[in-house]
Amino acid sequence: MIKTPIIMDVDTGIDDAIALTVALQAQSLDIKGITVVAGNQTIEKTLKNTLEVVEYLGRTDIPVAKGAAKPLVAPQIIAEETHGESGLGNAKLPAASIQPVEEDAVAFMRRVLEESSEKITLVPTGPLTNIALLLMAYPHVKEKIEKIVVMGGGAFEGNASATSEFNILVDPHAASVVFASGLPIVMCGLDVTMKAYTTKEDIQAVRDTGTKAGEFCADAFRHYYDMYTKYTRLPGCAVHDAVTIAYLLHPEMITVKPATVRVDIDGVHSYACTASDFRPWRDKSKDNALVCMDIDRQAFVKLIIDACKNY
């Protein structure tokens, strides 16, 4: 089997944890490492959560590296209401015995990319601070990056503000660097991720797998479900970050459109907007992203359930 080499870059809250659960058991992914950034919670909590999830799911063979504790320029924002005080909602995991590697996230990614004989796909599911720092400090590693599959942004709607998605709003300056990097980007934004939700019945099906992963994911979902059904019109909770892994494993379940995407770091009413140009008459030579627009929700939910069964 040909495996896709990836580095995951996470700010482990609830949906990052679900993304990790799906990715860590996927036979077609070769996870070279996991880097951590502040976002859903502080770096101390997102790192703690990442180490605990990795150890709980039995993948202590994968190195974890600590990354940026704050955005490049903007003041720090966290999402405690969305992800809970710990960042994992109602889920409780045993304290991890493993430690992060001594290298910071940027040094770790640089080394892994330089040493790799094949191109590696970066999969950031949090603010893009670590990725931007890597590209600014070591632009030569671009030749070793296959593409960047981002959870962030949105072509037609926001959630953190009228025009911005949370991961981009946390560090729009980093996002601007990444989207202007010239590297191929797949943007798994709110246009698709708000369609990738799990209902109460889906969450029970996750629990009914009877595995440790199923129990953990169902517990994590409880806080998320309550928050989403209280504040949104969804009949469940959107599992944003796991869409990146779904794209890598089963791109056929996701509909994409090419676009020219620019991140607004100057606008008063459009700050942190991922302005996406789909106009037929645009200069298509400037297209820098495939924007995910739709998903087969039932297939997505089945992917999560089947992943839980494998633990």
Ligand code: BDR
The other form holds:
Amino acid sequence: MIKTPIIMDVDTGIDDAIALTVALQAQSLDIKGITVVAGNQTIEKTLKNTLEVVEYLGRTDIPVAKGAAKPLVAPQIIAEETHGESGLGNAKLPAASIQPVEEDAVAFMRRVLEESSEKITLVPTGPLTNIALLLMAYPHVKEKIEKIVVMGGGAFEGNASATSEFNILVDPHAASVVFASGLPIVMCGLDVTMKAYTTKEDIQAVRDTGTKAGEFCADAFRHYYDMYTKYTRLPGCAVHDAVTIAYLLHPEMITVKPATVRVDIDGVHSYACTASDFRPWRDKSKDNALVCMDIDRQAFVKLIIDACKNY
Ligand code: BDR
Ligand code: CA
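Shown: the form predicted alone; wanted: the form predicted together with beta-D-ribofuranose:
Let's see the whole complex now, leading with the same chain.
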């Protein structure tokens, strides 16, 4: 089987954990490593959560590297209300015995990319700090990057503000570097991820898989579901980050639209907005992104349930 080589860059995080659950059992992905960034929680907590998830799901063969503790320029924000004090909602995992590798996230990505004979896809599901630092310090590795499939942004609506999505708002300067890098980007933003939600019944089906992964994911979902149904107009919780993995495994599930996307770092009301130009008469030679717009929700939920069954 041909496997797609990827590096995941996470700020685990409830939906990052679900993305990991789907990715870590996928036969068609070759996960070269997982780098961690501060975002949903502090770097200490996002690293702890990532190590615990990786070990719990039996993938201690995958190296985990610690990354940036703070955004490039902006003051740090975390999402404790959404992801809970630990970052994993109500889920409790055994303490991990594995350690991160000695290299930091940027050194790790640089080495893996340099040594790779094939191009690697980067899959960031947190603020883009680590990826921006990599591209700024070692621009030559761009030739080894196939594309960047990112959870972040939104063409038409924000969640952290009227015009900005959380991952981009945490580190808009990093996002600006990444979106202007010249690398092809698949933007799994709020346009699609708010359609990728799990209802109470879906979460019960996840639990009913009866596996350790199903129990973990259902526990993690509980707090997230309560938050989403209280504050948003959704009948469930948006599993944003898992959409990146769904795109890699089943692109046919997702519809995309080409666009020129730039990140606003100067605006007052549009600060951290991923301004997406879809105008038919734009200069299409400047297009840098496929913006994900829609998803087959039932197929997406089935992907999560089937992943849990495999543990
Ligand atoms: C994004 O923000 C984080 O809270 C989630 O993990 C996801 O990556 C959604 O806006
Ligand atoms: Ca995330």
